[in-house]
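One chain comes next, on its own, written out as structure tokens in the form predicted on its own.
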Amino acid sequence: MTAKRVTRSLPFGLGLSLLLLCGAASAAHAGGALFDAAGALGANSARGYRQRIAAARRADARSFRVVARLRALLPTLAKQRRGRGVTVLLPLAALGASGRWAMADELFFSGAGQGTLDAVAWRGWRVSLLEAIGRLRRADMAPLLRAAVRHDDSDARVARAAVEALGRFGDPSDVDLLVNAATQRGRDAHQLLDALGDCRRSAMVTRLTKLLATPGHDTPARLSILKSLGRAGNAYAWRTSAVRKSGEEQAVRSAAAKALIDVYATTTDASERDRAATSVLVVGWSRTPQLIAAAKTRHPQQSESLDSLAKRFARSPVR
């Protein structure tokens, strides 16, 4: 991929700036833009990654140049941003699978430090790299993302991006790591809990359901758990081959729908009820009417409210 093609994904007016850059980011420092993965991986594993990165640099130097140029462009992006954040996700994602080694090198091994970047641009850079790697779902990136989740970055949005990226791999063995990272976050826990639903496996839905039954979670955390159940069972997500290959669609979506309906029928918090209803519609499970009917039997005092949910579901285009 040429730098010219990458600029098509950038905001208007920045393409020329990218092409004019010399391509060198600020001086590299020990570790990477996220943290030094070498210590977290162990000497042998770190050596193996460095060797693969070196081989990739020889085979696909273009990706490394593009990553460096995007990093060098961040100050310009920060000055011209109109919203709250800075992102270069699209041009990073456009590099494809071969570009993952350049991104991994930047994040975990020899990336540039924050330098003069403001906090928003620095966050946007690291989040963009994590999101781009997560979207690829390449097994050789999983150990790095596990290390990133364990690292527990001080920036909650960066920590969330790591959880979301690893969750996309859908490995049931990562459920404990992901849930522990979220629940141990403290007052920022809701930001990470909100991302757990990207791990669309029945083991994750089981853990999310248990979290709802565990006392002590404040309202933002509970709302995030309800949102994650909706993400886990999201009807549109389950139409993609990357998600459906797990073979757990029925288990995940039915369990998520049931848990959400149970909360809808039992909570006394209006915000939780609204969030549960919205997530039920996002899941769009075909047997939702039967689940609602069963909930009416268990909670007859909520029959009218559950009838209202059934009517909303019947009008919903999501199935």
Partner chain sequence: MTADAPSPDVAPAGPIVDIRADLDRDGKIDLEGDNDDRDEDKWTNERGAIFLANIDDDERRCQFSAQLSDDEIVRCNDAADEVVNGAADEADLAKMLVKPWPLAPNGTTWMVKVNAEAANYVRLFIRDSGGSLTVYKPEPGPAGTLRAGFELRIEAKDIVRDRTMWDGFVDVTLEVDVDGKKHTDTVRLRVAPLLLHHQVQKANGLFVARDIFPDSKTFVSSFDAATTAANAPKAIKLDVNDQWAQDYFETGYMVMPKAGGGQQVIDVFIRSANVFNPQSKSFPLREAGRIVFAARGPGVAAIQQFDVRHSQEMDTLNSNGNLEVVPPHVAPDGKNHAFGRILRGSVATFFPDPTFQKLLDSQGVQPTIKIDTSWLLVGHVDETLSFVPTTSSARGWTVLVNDAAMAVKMLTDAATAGHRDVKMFQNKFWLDQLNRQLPAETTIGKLLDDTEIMAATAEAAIQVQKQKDILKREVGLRDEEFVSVPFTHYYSDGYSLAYQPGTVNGVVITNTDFIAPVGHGPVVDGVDVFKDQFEKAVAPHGITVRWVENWDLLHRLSGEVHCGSNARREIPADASWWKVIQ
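Can you return the structure of this protein in the form predicted together with its partner chain rather than the form predicted on its own?
Nothing else is written out below except the one chain.
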């Protein structure tokens, strides 16, 4: 049985969410999987994945054993955890690329389900699996992650992890899917919006900027969008090959910086200004001083505030 979230077509932040329980599980859908694979992927595609998983199990049984053992350890880890969640991301990531089939099987096909796991452990397990798969950026995982995003899990953190994981692939054709998943989330939209920035593409920054310009978003949502812009333009992320290969560094970072400075200069909300400033510094774009100078011209009444931002940028450790 799966739980699917349905939202009314209202601007996010204003819409109500209704939780519906779908009908009986399909025969191809194991109770613990994130979604019904045949339904989500199509029968042929699902069959193809099952075959590849079976082949991987023959070639790399170790990964499957390790995933199963990690799952069994979750109650202990949850009990020993420190903080607001359980994470097994790094152990899963240590499986490497060959481990993705075991993870995909657990999450999308044969997973054991929540069973006796408490809510924290269950969430942590699914989030960690999604994160670990997303980090690999392997093309054969993309259709599964797209299905995970469309599934729109009732747990906002799980839904967020799916958005973040797919976004990391950096495929511009996924931008609409990702943005819609976040904006149609209703009251929890802010939890997904801050994950959009992991899709570090110009098309995503354009959409994020448009979202900021669209009225009707509540403060948490706007703060998440500002955070996403920071993530998209993150100075250190752009030093890595997985992100640089798009060739869009200047387009993304300059657009993100400009959008953030514009909000900084125009918002009357202190928390938005703070978040925008933080994100400007995280982006650390080299032409930020010039962008700030231009903003001062457009918004002379904010000169003092923009000067303050410029000073902070000048001493930023991330530039």
